[in-house]
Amino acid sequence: MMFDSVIKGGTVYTPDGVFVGDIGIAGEVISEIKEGGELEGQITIDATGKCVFPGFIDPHVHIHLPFMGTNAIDDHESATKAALVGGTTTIIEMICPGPSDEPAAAFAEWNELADSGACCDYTFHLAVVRFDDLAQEQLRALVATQGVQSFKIFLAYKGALDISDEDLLKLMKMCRELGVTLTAHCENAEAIDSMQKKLITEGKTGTEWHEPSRPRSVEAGGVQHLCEFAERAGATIYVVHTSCGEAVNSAMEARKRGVDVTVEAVAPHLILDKTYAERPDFEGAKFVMSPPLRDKVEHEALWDGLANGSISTIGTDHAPFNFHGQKDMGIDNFTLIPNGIPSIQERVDLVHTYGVCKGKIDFQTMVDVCSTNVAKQFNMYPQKGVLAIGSDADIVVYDPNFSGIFTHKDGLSRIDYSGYEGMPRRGRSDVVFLRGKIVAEQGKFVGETGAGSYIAR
């Protein structure tokens, strides 16, 4: 048989096995696969010494993102173009509507926006900020007609994003009931919201503030109040972004109990921590995140999470924000700096180089991190997440051998500024295929713009 394109001759990472070989594509998924090789196409790339991968998916995206009086910088069309060049060729990003606007107007919002730019496929979370009558029943009609199959909610925020914990039982039952996975941003409104103002009334307005405002404990008790009334209403839920060790201990303890919790890291906790966002001349804002960067030590925590199955995925809660005419709205006072730290392009290779090359998770731990345990807790494997045949045909010929840095001017995100500039980089996605495209080659993207797909879960 003749095939669309074969990918010949690398390391190919499958359920079954890691060995040498072909894969087959024909129109827009996986046809064949072949140890040992012998597929012929009319299209063949060479991966010889390198790694075959499936599509990598981001769990955790903010592009549209109305965040503290201004919007994140990027769109739907210069953010997946960025993912695709890293090798991500499938995201999730968060709906995050205000406390007055109802879900359904905030999901067609969202959806019209990525369906004119998305170079990538996506799908969404819906935040959960309102629980009325009507944002209930809108609700319930998105899980059934749009293939809606995660919520979000926020433990912080106060009087912007959070919701009481009267609603929080009420939508846990909702998900039990609809079998929705309940995402959530552990830590305390209420707690931070009173350390920021104490701070900020003493004249501690800097960034290196920003931490000590939002301490571990706050995260560690969010995450166990959070468990805690999914073990009352049997909900599934996700602890997003998760930045230490107490934190992910804490959603431990509760799956000992039965609780059903799965728990994210994000590249920027992996990697950074808090002197980057303690740097004087304000440069610290490009670092300002929440939860925010801790320790060092807490890097450990998180990377051995990872290798012991404690921690199931890895994203980026990629939301950029100009360190110029955005960052700088908050110069005289950090809680006013628009959260967050720029790395849809960056992650995967940032996790082959601090994680695959030192020797702390392996690739097999990487793809599913990455990739499959994505797919499996969301709904959409083996569509995605998986080297398979009739899955679709993302795929990722990674060269594990290319040496370089991390710099801005490599990015396609329209932020001004890389949080990893000048870091070592190994490894690089060679050639990635969208459905059984050719999208991106060589940190170049080729593919055509606004070709990413809905999936509907």
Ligand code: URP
Contents of the next structure:
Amino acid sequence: MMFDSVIKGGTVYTPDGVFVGDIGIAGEVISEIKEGGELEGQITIDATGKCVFPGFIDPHVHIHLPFMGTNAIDDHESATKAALVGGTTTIIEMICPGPSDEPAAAFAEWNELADSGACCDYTFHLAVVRFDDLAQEQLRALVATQGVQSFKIFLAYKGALDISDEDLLKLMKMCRELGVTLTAHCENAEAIDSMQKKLITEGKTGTEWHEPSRPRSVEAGGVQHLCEFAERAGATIYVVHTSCGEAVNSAMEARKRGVDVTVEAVAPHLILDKTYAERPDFEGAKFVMSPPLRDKVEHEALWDGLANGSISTIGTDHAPFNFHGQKDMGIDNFTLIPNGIPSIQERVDLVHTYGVCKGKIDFQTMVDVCSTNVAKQFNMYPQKGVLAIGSDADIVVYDPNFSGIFTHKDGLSRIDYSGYEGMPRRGRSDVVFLRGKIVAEQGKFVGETGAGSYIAR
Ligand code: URP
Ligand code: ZN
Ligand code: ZN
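Can you return the structure of this protein in the form predicted together with the ligand rather than the form predicted on its own?
What follows is the entire complex, opening with the chain shown before.
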């Protein structure tokens, strides 16, 4: 058989093993995988000396994000082009409506924006910030008719995105009933609010006070709180952007008691530490996110968690706010700095450079946590997240020997800085296929704008 495309002679990562072989693509799907090779195609990609991975999936992305008095700077076109050149072929974006917005209107708004601009495939976690009768009715309808399979709550951002305990328990019961996973930002809105007020009153207004205003204990307490409620409600929960060992331990204690809890890490917490946010001349603002960057020692806790399975996924929490004109809203008061560190393009290469190349995790774990586990957790498997016959031909031909630096100059996001500027980089997604079409080659987007599809789950 003559395939539309053949990826030849790469080291192929499949659930049945890792071997040198060929992949044959017909239309949008993988049609053949053959150890040893000899497949023929109209287009042939020589993958000799390269790794062949399933397209990577980012479980935690913000693109359209009205937040802290401004809007994140990317649109769906810029963010998803950045994702694709970095090897990410599917994203899960957080829909974050305001406290008075209706869930149905929010879903329609986000979906319309993504539909017109997204170049990679996408789906959504829907944040629940109101839970009155109308909202409940609409949430049920979105699950039933739109393929929504995960909600999001914030135990943070007092008065903007947080939710009461009463509503949290009711929501968890609904999640259990509907078979929906509840993803959660775990801190404590009240504790942070009072600590922030105290620090500002004491004149502690600089970026170096961001981390002390939301310490590890508050995050770990948030995880514990979420887990206790999940235990009562029998809900399936997913803790996003876990920054420290204490928070992971809270989740693992609950798992031992039978709570169905999964833990996510995000790239900034694995690579950067709190000294970045302490940089002088307001430079630290580039590194203000929540939960905050922690002490370097927490990197080890997170990598260990990934290696031993306590942590199941790595996302980005891509939330891009320009240094000039957005982050500087908080130049006199760190609590007003829009929170977020972008890394949608860099994620896979960061994990390779600082995880695989440093011996913290192996290639198989990189594939699992950056792709397969995400697809399984969020009901996209085996359409996504695996090299298997019949799966979408989302494929990354990865050059592990590429060597360079991370730099803003190479970025396709609209952000005006890189949090990883000048840091050494090993590896590059050389050729990226999205549903059978080549969409990125050696750091350049070569696909079609708006060709991404919504994944109803
Ligand atoms: O700092 C962060 N994480 N910004 C984005 C919003 C969120 O909390 O995920
Ligand atoms: Zn968050
Ligand atoms: Zn987030």
